[in-house]
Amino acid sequence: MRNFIKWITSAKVNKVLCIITFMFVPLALLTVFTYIPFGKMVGFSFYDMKYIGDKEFVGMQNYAEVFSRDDCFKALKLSLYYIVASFVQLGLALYFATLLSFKTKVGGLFKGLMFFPYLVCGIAVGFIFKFFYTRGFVLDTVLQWCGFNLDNLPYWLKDTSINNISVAATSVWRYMGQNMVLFIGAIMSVDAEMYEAAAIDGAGGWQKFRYIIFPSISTIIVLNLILAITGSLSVFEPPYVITGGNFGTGTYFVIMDRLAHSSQKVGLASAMAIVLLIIILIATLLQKLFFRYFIGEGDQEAIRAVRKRKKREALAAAGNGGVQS
C-alpha cells in the first residue's frame, strides 16, 4: 500500500494523470455533443422518419432524393453567388490589409470600423439589411438623393434577378474585416528588411506586393479562401433572416431547415447534411491541391514551379553536353 501511495504521488505519475484528465474532459464533450449526434444523423439518413413516431428503413432513397428534388441539390446553385462574393470579400480584405499594414493616418480607426461588422450577431446583421433593402427605406432613399427615380429601382429582395446578389453582399460587409485582420497579422510578420532591399532595388508598391507580400502570406490566403468557400456552401443566416428563403433565395441550409422542422422530413434533411459534408471535404481538398500545384504553401515551392525549374535544368544540362561533345 505504501508503495502504491508513493507511486501515485510521484511527479512523473502526476504529470501523466494531469495530461489524461485534461484530455478526457474535452474528448468526452466532443464524443457526447459531436461524434454521437453525428453517428445518429448518419443512421437517420437511411430512414423515412419524423422526430416523433415510427420510422421506415429506405436505404439510399433519401440520398437519391437529394439529387432529384428541385428544392434540395439545386439549391446549391445559389452558393455560386456567395462564392463570388467571397472572392470579392477576400480581394477587398487583402487590398485594405496591404494599405493598413504600413503607417497610415488614423489607420487604427479604419481597422476598428472595418472589423466591427464581424462582431455584430448574424441575426442582427440580417435585420439591419432587411430594413436596408426594404422598398422606400435606406438604400432607395440614398439612391433617390443621387437622382434615381424610385419607380425605376428594382425590388432588392423580391426581384429574382438581383435579390441573391443583394443578400450575398451582406456577407462581404460582415466578414471582410475578419479576413483583413488575419491578412494584416500575416503581413506584419514579414521581415522589414525585405521591403528595404526591394526599395533600394527600385521596386514599387505592386512589385513589393507581388514578390514579397503575396508569397509570404500564401498560407493565410489559402486558409481564408478555404474558410470563405466552405462557408459559402453552408450559408444560412442572411437568407433565413432577410427573406425567409422566399423569392428564390433559399440556400441549401435554409431548405434543409425547412424540410427538417416544417415538413418533418428528418431522414431527408440528415441525408442533405451528409451530402453537404462530402461536398465541403471535396472542395477543401481541391483547393489545397490547386494552391499546392500553382502557388505553394509556406516554405514549400509550388509543384508547377519545381517542374519548370527541373525542365530548364535538364535543357541546360543537355545543351552543355552538346557543346562539350
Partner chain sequence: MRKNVKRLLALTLTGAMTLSLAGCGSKDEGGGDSKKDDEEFSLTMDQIKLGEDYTDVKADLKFLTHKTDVIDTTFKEYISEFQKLYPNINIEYEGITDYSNDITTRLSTGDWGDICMIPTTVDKDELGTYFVKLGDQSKLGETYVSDWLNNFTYQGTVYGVPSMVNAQGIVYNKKVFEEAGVTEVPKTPEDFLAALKKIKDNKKATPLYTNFAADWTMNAWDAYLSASTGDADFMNSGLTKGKEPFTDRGDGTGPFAVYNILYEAVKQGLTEEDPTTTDWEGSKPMINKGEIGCMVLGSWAFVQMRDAGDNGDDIAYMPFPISVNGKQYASVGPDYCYGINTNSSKDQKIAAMCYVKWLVEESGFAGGEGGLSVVQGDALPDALASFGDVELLVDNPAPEGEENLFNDINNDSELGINVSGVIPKAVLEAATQKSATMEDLSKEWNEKWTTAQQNNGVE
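Residue numbers count along the first chain shown, from 1. Think of the rigid core as the biggest set of C-alphas that the two forms share within 1.5 Å after superposition. Since the model is a prediction, treat every value here as computed from it, not as a measurement. First, how it differs from the form predicted together with its partner chain.
In the core-superposed comparison between these two forms, residue 314 has its Cα shifted by less than 2 Å.
Switch from the form predicted alone to the form predicted together with its partner chain and give that structure.
Excluded here are partners and other molecules; the one chain stands alone.
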C-alpha cells in the first residue's frame, strides 16, 4: 500500500496522471462529438442507406458514383470563386491591418467596426444579404445614388454570370475583419526599433511593409491562406441560405446536403464528404510544400533561397578557385 502511494505520488507518475486528468475532458468531448461521428460516417459511406430503414453493404460503389456523377465535381469548380474571393479578402485584411497598426485616429473604432461582421452568425449574414441583394433594395438604392440606372443593374442573385460573385462577396465581408485582427496581432509583435532604423535609412511606407512587416508575419499569412483556401472548398452557409443553391450556386456541400436530405442517399453523401476531405488534405499538403519552397516556414529558410545561396556560394568558390590556380 505504502509502495502504491509512493509510486502514485512520485513525480514521474504524477506528471502522467496530471496530463491524463486534464486532457480527459477535451479528449472525451473530441471523441464523442468528432471522432465517433466521423467513424460512423466512414462506415455509412460503404452502405446504400437512408436515415431510417435497412442498409445494404455496397463496398466502394458510392465512391465510384461520386467520381462518375457530373454534378459533384462541377460543383467543386465553384470553389474557384471563393478562392479568388479569399485572396481579395486577405489582401484587404493585410492592407487595413498595416494601416491600423500604425497610429491612426480612432483606430480602435475602425478595428471594432471591421471585426463586427465576424461576430454575426452565418445564417443571419445570409438573411441580411438576401435583402441586401433584393431588386430595388439596399445595394440597388446605393448604386442609384451613385448614378446607376436600375434598368442597367443586374439581378444580383438571378444572373448566373454574377450571382456566384455576389454570394462569395458575403464571405469576404464576414471574414475580412477576423483576418485583419490576426494580422494586426502579428504586426504588433514586430520590434518598433526596426521601423526607426528603417526610417533613418530612408525607407518609405511600402518598403517598410515589403522588407520588415511582410517577412515578419509571413507565417501567419500562410496560415490564413491555407485556412481560406480549404474553407473555400467546403463553402456551405452562404449559398445554402442566400440562394438555396439554385441558379447555379450549389457548391459541393449544398449538393451533398440535397442528396442526403432530399433524396435520402446518405451513403453517397457520406462518400462525397470523405472524398472532399481527401481533396482538402491534398490541397493543404500542396500548399505547405509550395510555401516551404518559396517563403520558408517559421525560422526555416525557404528551400528556394537556400538553393540559390548554395549555388551562389558554389559559383563563388569555383570562381575563387579559378583565380588561385
